[in-house]
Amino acid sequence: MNIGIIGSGGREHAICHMLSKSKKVSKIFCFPGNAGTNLIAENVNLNPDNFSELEKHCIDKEIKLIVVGPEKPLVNGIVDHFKGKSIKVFGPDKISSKLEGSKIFTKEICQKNNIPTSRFKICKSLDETIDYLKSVRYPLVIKADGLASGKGVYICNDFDEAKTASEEIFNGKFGSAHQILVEEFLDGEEMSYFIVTDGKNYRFFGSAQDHKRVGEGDVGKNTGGMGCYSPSRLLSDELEFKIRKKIIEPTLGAINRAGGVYKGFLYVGLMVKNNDPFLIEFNVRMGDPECQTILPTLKTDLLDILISCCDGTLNEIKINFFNTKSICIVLCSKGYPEKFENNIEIKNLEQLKLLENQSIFHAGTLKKKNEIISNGGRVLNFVSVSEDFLQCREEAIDLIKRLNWKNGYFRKDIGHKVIKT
């Protein structure tokens, strides 16, 4: 079978890598891919948001399955475009994708279905927001309603910070804004929980804890993720039962009643306090770098899982993971998440020798002539899988040091809450 993968980051390289191991996969095409996917697939310089052009290319190349990595094509309705056609698309439809496409849509589902989450208010103008901000307790959280590439969330410690955040959102920093979400700040520890679903059945697909802050000790500005470890140290049978019964099942039921068909990965972003889960957000795809951390521990053929979700037969297969631990460390361009330079050559990358338990997933890279160059803030993901978190981290750091990319930096403390040294 020929497969198409949409996206250009580390998540998509990890998906591409796992699918390339399947004996049932003939060829993989990436739209547009990166320098890493270029080694195991054919990169296609095509705009994946142009669904008609994508469809034509898939027909020409006999692609039978499209795997959607990022959220934007899902929110824009790629699944609906291909509905009833001969090409399967792994991902939720447009109605289901509103779980990520509109934070207010998700909050309203929580309210109607008693799903535990922070208290919130929807404000429909800047004036209304500022009036409300004068009467609330701080800190609080302000969110842009729509997609904002992970940057539309502000944790505000006082009125001035909240006012500035609200002005930026209503003034169009993340696109046209007609309403804004003001949330209570939740205390606790964050955790990522994943499922995969075929619209009727769902299965656990790993847990992780992401390090979003730029600085060691989890301080500084938020990023797209500086690293990650799996499984989460917080997960227990009791907590998992609460997550399923209080959050996942009511949400999937609400989506079905709204007319959506949710087929794909669901990322459940949680705040855990006193072993109780509170929903922070949903993503309608695998997280990044959680995907790169979890997939190397997967035992079951990934293609079988994707096809069973598309066909509504997930109940007929078992999903098994190796009983191991995994750490991913992200190598970033100097200056990220602020200003940084692109087009910096990464020498000697292809000469690095990896052990069987190690992976390097490209995130922000391009192949230019005979060079691999940087093309983003988060550039490479170094992953190690073993029985011990400390060993995982040491191996990943050793690889980064051996690469010795002068324009890169990374956090040396990924997984510090589970590693006692």
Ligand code: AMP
The other form holds:
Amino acid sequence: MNIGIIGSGGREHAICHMLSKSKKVSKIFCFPGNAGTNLIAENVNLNPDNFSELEKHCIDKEIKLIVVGPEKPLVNGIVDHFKGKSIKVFGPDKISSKLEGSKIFTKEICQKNNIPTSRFKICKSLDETIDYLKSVRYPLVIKADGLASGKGVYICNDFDEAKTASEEIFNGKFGSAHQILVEEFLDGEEMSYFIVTDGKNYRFFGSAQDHKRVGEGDVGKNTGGMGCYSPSRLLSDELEFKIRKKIIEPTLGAINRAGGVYKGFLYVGLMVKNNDPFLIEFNVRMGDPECQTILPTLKTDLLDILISCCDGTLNEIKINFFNTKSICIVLCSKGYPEKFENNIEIKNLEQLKLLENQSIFHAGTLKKKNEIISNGGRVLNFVSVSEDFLQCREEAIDLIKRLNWKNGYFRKDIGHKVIKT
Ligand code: AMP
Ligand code: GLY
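Given the form predicted alone, corresponding form predicted together with the ligand:
Entire complex below, previous chain first.
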């Protein structure tokens, strides 16, 4: 079977790598992919937001399944575009994708279904927001409603910070805004919990904790993710039971009643306090770098999982993972998440010999003539799977050191909560 994968990051290279191991996969096309996917698939430079053009290409190349990595095409309705056509698309439809596309939609589902989350208020104008902000306790959290590439969330310590955040949002920093979300600040420890669902049944798809801040010790600016470890240290049977009964099942029920069909991965972003889960956010896709961290521990053929979700037969298969630990360390361009340079050659990549438990997934890379060059803030993902988190981290760092890329920066403390040295 020929497959198409939408996206160009580490997540998509990891998906491409896992699918390339399936005997049932003939050829993979990546829209647009990166220098890593280019080694195992054909990169196609077309705009995946142009669904008609994508469809034409898929018909031409006999692509029978499209796997959508990032949220944007899902929120824009790619699944609805292909509905009733002969090409399967793995991902939730437009209604279901509002779980990520609109934070207010999700909060309203939480409110109606008693789903544990932070208390919140939706304000419909800047004046109303500012009045409200005068009457509340700090810190609090202010969020833009729609997609904001991870940037529309402000943790505010006082009224002045909250006022500035609200002004930025209402002035259109993240697109035109008619409402805003003001949330109580939750303290606790974060955890990401993943499931995969066919719209009727769902299955566990790993847990993880990512490190979003640029600096060691989790300080400094927010990034797309500097690394990740899996499984989360917080996961227990009792906590998992609460996550399923109090958060996932009521949400999938509400989506069904709203007329949505949720087939795909669901990323449940949680704050855990005293062993109780509170929903921070949903993402309608796998996480990045969580995907790169979790997928190498998957035993079951990924293609079988994706197809059974599209066909509504997830109850007929078992999903098995190796009982191991995994760490992913992201190698970034120096300067990221602020100013950084692109087009810097990465030598030595092909010479690096990987053990069976190790992977390198490309993110911001491009092939130019015979060189691989950097093309983004987060450039490469180094993953190691083993019985022990410390060993995972040491192996990943050893690979990065052997690569010795002069423009690279990485955090040496990924997984510090589970590694006591
Ligand atoms: P989001 O884009 O909603 O995931 O928010 C980005 C990050 O902001 C989360 O990963 C949390 O670290 C933090 N955050 C969001 N909402 C809250 C909240 N209500 N309380 C505390 N931290 C939050
Ligand atoms: N790792 C955070 C995300 O994928 O949104």
